[in-house]
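Heads up, the chain below is alone and in the form predicted alone; it's given as C-alpha cells.
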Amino acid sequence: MGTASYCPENIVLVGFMGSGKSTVGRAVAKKSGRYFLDADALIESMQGRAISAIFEDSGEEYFRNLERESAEWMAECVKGTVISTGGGMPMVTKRIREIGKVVYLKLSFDEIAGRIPPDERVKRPLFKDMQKAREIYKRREKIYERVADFTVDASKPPEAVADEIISLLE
C-alpha cells in the first residue's frame, strides 16, 4: 500500500452487470497498489441484506437512492482505490467523473449473458427477463461510454484487461 502522503487517483470501473467489474477491480487494485471497492458490497454491509433484498423489499427507487448517497460519499471520501460500481450508478449520479477516472470495461450483451449462469441470474433483479436485461443493456451503454474517461475491451482476461487499465492510467 502506498504511503499516507501519496495517496493515488481513484480508477471508476463502469459497465454492465457481468462485465468483470469486481474480478477487473480486484486485479488492478492488487497490481497497483490500491485498495479495492465494491459499491454493491457497500451497499449491502451499510443495509444489512442483499441487493436482491433490497429491491424486493423496498423497490428499485430505493435502492437507486442508496446508490446515489454511495455515490456522493465515495466522491467526497474514498481515495487511492479501486471502485467497482454497480451496473446502473452512472445513471443516477452526476458525480460519477468526481469520484476518480471512469474506465467502461466494454462486453457485448450476448457475452455478459454468457458468462452469467442461470442460478446467478436469479440474484440479479433486472436480469430476470433477458429481453428486459438486453433493453436495458441498450439504454445504458450510452451512458457508459459519455462518462468513460477510457474504454477498454473486457473480452480479454482480467489480468490482460487489468494491465491495459493500469498502462492507460500511467
Given for the second form:
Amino acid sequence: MGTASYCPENIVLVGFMGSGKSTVGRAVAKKSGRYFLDADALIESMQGRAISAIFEDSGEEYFRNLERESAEWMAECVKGTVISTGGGMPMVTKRIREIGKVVYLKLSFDEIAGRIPPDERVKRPLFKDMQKAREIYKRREKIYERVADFTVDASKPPEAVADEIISLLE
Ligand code: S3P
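Structure of the form predicted in complex with shikimate-3-phosphate (S3P) (previous: the form predicted alone):
What follows is the whole complex; the chain from before opens it.
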C-alpha cells in the first residue's frame, strides 16, 4: 500500500461539548479507514487522571497548556486519523488547521443542553453552571465557524453526520 492511501489527511472535529464529536468521529474513522483519537483521552492518559481532576487539582490554565501541547504534537506527529477535540481546543492553539481538515459539528445550545443529562454534567467542568456554559457557547460559535473548512448540522443521527462528512471530503 502506498503512503498516500495508508496515511490519508487527518479529519479534526471541533464543536461545543456534547455536539457528538466522539461518536461521530468513531463512525467517520470506521467508514473512512482511519484511526480514531480522542484528544481529551490523550491528555488523560498522559496525566494518568481525568480531565475533571486536572481542572480541580491543577486549574483550567494548566489544562489549557496541556491542550495546546497536545495540539502541537498532533500537528507534527499524527496522520491518517480522525481526531475529536475538546470543545476549547480551537481557542488555545493557532495550529488547529495544520492538524488536518477541520469540521465543525454545529448544534444549538438548547439542543446540546438537552443531550447532556445532569449526572453527566459533573464530568464536564464548564457545564456545571448552565448560564456560564451558554455564554461560553456564544463566544465560541464564531471561532468554530472561522477555523472550520466545513460546517455540518450535527442534530442528525451520528451515522448520517458521519456520511455527510465523508461526502464533503471526497
Ligand atoms: C472543554 C470541553 C471538554 C474538555 C474540557 C473543557 C471546553 O471536552 O476538554 O472539559 O472547554 O469546552 P468535550 O468537548 O469533549 O466535552
